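Quick heads-up: it's one chain on its own, the form predicted on its own, in structure tokens.
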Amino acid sequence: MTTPQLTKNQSLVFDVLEKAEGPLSAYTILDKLRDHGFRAPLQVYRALEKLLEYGVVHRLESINSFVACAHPGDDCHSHGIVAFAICESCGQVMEFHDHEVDHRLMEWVRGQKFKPEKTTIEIRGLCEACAA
């Protein structure tokens, strides 16, 4: 998938996420973009909705935050299920893909005749640095 041309607001939101050292909430993004004319959360949420649709941003459900895709040049959706390891101490997020996990989950889904709409895997704990 080729990422469509981003609107000004989408580009600004994406840039903030790309430069961030960790996941950001929509309200944190709004605060960082007030000098660029952002006044309402809806402006951020609309941009995030499209960025999620394009696959260049991911939502971390458990912490209600967003991160830029670690593989923006690729079609992230072609990797299969995206998983995240989230450090409870420093907030670092590592994005990864495991085709074996994809295969096992899809096997289960087919066996149950379940029709998934969305899959998010989040592993919460301590990164190597914080666990030491």
The other form holds:
2 protein chains.
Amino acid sequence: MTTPQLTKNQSLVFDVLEKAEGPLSAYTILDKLRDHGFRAPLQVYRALEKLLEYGVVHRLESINSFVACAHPGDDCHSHGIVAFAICESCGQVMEFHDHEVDHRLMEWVRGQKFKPEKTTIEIRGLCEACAA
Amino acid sequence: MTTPQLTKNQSLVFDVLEKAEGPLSAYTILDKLRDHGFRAPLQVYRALEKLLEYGVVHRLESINSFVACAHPGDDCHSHGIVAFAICESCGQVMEFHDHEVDHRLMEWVRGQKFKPEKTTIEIRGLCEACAA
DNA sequence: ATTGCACACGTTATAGCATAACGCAATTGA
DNA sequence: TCAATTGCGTTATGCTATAACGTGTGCAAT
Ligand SMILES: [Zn+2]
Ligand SMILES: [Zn+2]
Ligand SMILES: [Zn+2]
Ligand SMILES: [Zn+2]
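Could the form predicted together with the DNA be given as well, to go with the form predicted on its own?
Once more the chain from above appears, this time first in line as the rest of the complex follows.
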């Protein structure tokens, strides 16, 4: 998926996510954009929908939050599964790929004749700094 | 985690999940138990909290739903990661383990000195029957 | 027996996440 | 020009989850 020119709202939402230390909920994004005229959740969700579609933002299913892609331009997104490690203390997110994990999961899927659309891998725990 | 005797509410919630064809939301469970005296979401959530703790129920993070464990008594739960394939058409859920996937993820985690607490692997798509 | 504690339970209220449905404006392309 | 698409704003609503308070019961330590 190639990324077209972002609209005003899409840019605002994306900038907020890029500058954030960690993942943000849609309502947190909304609050950060009230000064820029945002008034309703839909303004955020509609922008997020597009940003997800373009692959420049990821949704963290296990914490109902969104994060800017850590590997912009990386073509792994087009042929691999994205995985996340989420620190439950400081909120830091690490995004990574593992082709062997992809391969094993897709092997299993093939054996079941299951047709995958979207795969979620999220590891929640404590990052090195917070575990110390 | 060994499973103690379930309380009345826990049994009711578990039975509903066991008899269900697919995953259920907490509010769907609530509706199914109104005839048994359930009136409020907390009655469901409190039961689910324990059932999750005992490992007899799993939470599907990507669809905010709960499902009875498909492998009761299987000791994989104590030393492995549970993965799910969820059909977005018929709702059917397949639960499986893959030790190689576990191994690769834990290798990555070890390299980052990340301390994992809970790992989610969910593949959403179409099952064989629905994809046809 | 009395006290203290842990735990399950019931209820009300509230917080947090997400979408439906309407209408308007700008853009595009036939 | 006309139709289709897309983005946007607004209001209302629905779905998911927890806070906070109080009750009752069983059980162990004193
Ligand atoms: Zn990414
Ligand atoms: Zn941390
Ligand atoms: Zn299981
Ligand atoms: Zn299906």
